[in-house]
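First, one chain by itself in C-alpha cells, the form predicted on its own.
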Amino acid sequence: MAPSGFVGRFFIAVERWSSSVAEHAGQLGLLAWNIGVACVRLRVSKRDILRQLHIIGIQSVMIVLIAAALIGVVTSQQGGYQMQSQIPLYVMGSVVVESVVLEMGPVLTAIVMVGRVGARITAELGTMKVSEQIDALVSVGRDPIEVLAAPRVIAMIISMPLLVAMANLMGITTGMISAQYTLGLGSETFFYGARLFWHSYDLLYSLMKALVFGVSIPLIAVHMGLRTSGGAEGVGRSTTQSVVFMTLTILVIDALFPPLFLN
C-alpha cells in the first residue's frame, strides 16, 4: 500500500504543478497581449512611462555600475590566478571582455534589477490589489493594464539594454585596471588580447539578452502583483514567489541563449 500511495501522491503533485504552470503561462500570455494592444492603441501615458524610466532606469544606474565594477575586478583576478602558467597574459583581455559582455554583464544586471525593481513592482501592485485600489481604478473606467502594467514594462524594455551596455563598459574598464595592477598587463596588451577573439556579433548577443530579460522581469512582476490576495501576508508571499520565478526565468533564458544564438 505504501508504494502505491507514494505513486498516487507523486502524480497528484505533478498534476497540480502542471496545472499551476499552465495557469501562469496562460495569464502571462494574456497580460503580454493586453499590454501590446494598449501600446498599439497609444493608450499608455507618456508621463507615466517617463516617471517609470526615472524609477527603473536612472535610479538603478549606480547600483548596476557598482556591481559591474566589482565583477570586472573579480573576473580579472580569478583569470590571472588561473593563468599563472605558459598561457600568454594578453589572453586575459579576451577572458575579461568576453566573460563580461557575453555573460556577466547581462545576467548580473538582470539579477540586480530583479531585486531592486521586480520585487518593488510586485509589492506595489500587490498592495494596490489587496487594498482594492485596482478595483477602484476599474470602477472609474480606467484599465489597470494601461495605467499600471504597460508603463512599467515599456520602461524596463527601454532601460535594460542601456543598463547592460553601461555594465559591460564598466566591467571591462575595471577588469583592465585590475589586470594592470595585479598582473602588470598594460592597456594596449589587454585590448590586443581582447581584439584577437572579439566578434562584432558579441555585442548584439549581449543586448539581445538584455532585451529578453527586460521583457521577462516586468511581465512576471506585474503578473504576480495583480494576482495577489490575502492582505499583507499575501503581498509578502507574492513578492517572494515573484523573485524566485524571475530569478529562475533569467537562469533558464541564459542557459537557452548559447545553443540558440551562439552555435
Contents of the next structure:
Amino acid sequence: MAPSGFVGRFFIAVERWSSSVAEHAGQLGLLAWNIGVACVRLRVSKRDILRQLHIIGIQSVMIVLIAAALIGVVTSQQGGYQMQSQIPLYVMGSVVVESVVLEMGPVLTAIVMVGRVGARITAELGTMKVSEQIDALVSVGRDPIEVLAAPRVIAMIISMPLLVAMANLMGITTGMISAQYTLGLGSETFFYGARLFWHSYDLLYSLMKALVFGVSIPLIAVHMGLRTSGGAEGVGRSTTQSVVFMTLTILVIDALFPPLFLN
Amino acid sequence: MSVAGNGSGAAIEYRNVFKAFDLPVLSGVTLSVEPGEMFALFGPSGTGKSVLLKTTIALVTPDRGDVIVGGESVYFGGRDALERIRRMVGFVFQYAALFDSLTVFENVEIGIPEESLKRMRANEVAHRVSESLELVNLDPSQVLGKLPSELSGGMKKRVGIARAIAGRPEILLWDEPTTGLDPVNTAAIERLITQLSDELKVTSLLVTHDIEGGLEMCDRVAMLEGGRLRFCGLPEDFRASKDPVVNAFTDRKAATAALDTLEIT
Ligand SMILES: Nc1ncnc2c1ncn2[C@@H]1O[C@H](COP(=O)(O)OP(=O)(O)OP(=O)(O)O)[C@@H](O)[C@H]1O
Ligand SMILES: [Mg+2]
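Given the form predicted on its own above, I would also like to look at the protein as it appears in the form predicted in complex with its partner chain.
Time for the whole complex; same chain goes first.
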C-alpha cells in the first residue's frame, strides 16, 4: 500500500533525502579512502601536485588577501561602533584578533576557495566525465583518482592552512590600521588588548579549521565532478549542487568546532 | 591464465551480459571473439553496441554476466587482473574523447602504459608517438603541438585511434572508427585495422555502420538488435540471410521497406 497524504509524502521525502545523504557520505568516504591508498602507494605524481599547488594555492593568494584585508577593516569598524566609549578601547585589539583568527580568517578563506577552486574542480572533472575523457583515462590504464583527484586534494590540504595563516595576518594588520585611523587606537594599545585574551591554542584552532576545510572542499568538489552526467546542463547542475554542498558543509563544520574544540 | 574453468581460449568472451539504464539495453549477450580475429558488430543506432564495448574494460558495469578477456575475468578477477586487461586492450572511442587540456603529443603519449613509459627514453617515446600518428595518416610535424580544439572532427578521431594503438595492445575495440571520415582516410583506417590483424595478430572488435566495409574486412560479423544478438556468423551467411532485419542492413531497398514494417528504432 502506497502511503498517501501529507504525512506519507513527508516520510517518503525524508527517506529519500536521508538515503541520498547516506549515499553521498558513503561515496565520499570511499573516495577519501582511495585517495589515501593512492598516496600511500606513492602513485601520485609530484609534478601533478606542484601544478595543482600553483593553480589552487598560489593563484588564490591575491583574492584571499583582498578578502581578508576587507574583513579586518570591517571587524574593527563594527567593533568600534558597538563599543563607543562604554568599554575600554584596548579591548578592540582582542576583538579584531580573536574574530579574525577564530572565525573570519578560516571561514572566509574557505568560502572564497569554494568559489575559486571547488567550483572549478567540479566543472573541470564534470566536463571530463560527460565528454568521456574520464573513460578514456581509465581505458589507457590510468586511475582518475590517482591522476585527477589526489593531486587536487593534496594541493588543497597543503594550501588551505598557509592561505588561512596569511589571511589571519592580513586581517589583523588591516584591522589594526583601521582602528588606528578611525578610533585613534595606537598599535601598542591594540596589541596590549590582543595579548590580554590571546591563547596560543587559538592559532592551532584556526589552522585546524583550515585543514578540515582543506580536506572537505576538494573531496566534495571531486566527488560531485566525477558523478556528473547529462552534458553541459549536467555540468552546470552538478557545479551548482557542489557549491551549495561545500558551502553548507563549511558552515556546519564551523558550527561544530566551538563545542568540540573550544572550552 | 588462471581464472576458473575457462578453457575456450577466446580473446574476448561476453557471457550473458545484461545491462539496463532506464530501459533494458543489453538483455543477455553472449559472444566470443577469437585471438587474431577481425570481428564486426553491426546494429541499429541505440541498441547498446557502445555499451557492450565499454563492458569489456569495465567502463560500464553489467547488471549480470561477465566478460572474459585473455582468459581473465573482468568483473571477478580482482584489481590486478583488470589492470592487466586494460593494458592489453586499446579502446577507440566513438567521439574520440581526447583530453582537451593536453596536446596531440601528450594525448598519444598517454596511450603508452606507465611501466613502458618509465623504461623508454624520451626519443623512443617521441618516435612511438610519431609512428602512431603516421599510421592513422596524420602528419606528426603538423599536429604534434596542437590542442584537440584546433583539430577537425576527423583528425580528432584519428588522434584517438593513434592513442589507442600507441600502447601496442593485443586487443583493439573500435567504436565506429571510420564514421565521419572521408573515403581516403576511411581506406587508411581500414588498411590499418587489417595490417594490425595480419602483421601483429591483433584481435579487433569493430563496431561500424559501414556494413560493406565490415563484411569485406572481417572474418566474422554479428548483429545486435533489441538487446540480443540477432545474427552471428560468416560475412557470406550474413549476406545470404533471409532475416528481414539483417536484410535491412545489407540492402538499401530492404532498409526503406523495413522503415515501414519492422520495429527498428
Ligand atoms: N551512461 C548512460 N546512461 C543512461 N543511458 C545510457 C548510457 N549509456 C547508454 N545509454 C543508453 O543505452 C542505449 C544504447 O546506447 P549505445 O551508445 O550503446 O548505442 P549504440 O548502439 O552505440 O548506438 P550508435 O550506433 O548510435 O552509437 C541508448 O538507448 C542510450 O540511451
Ligand atoms: Mg555507439
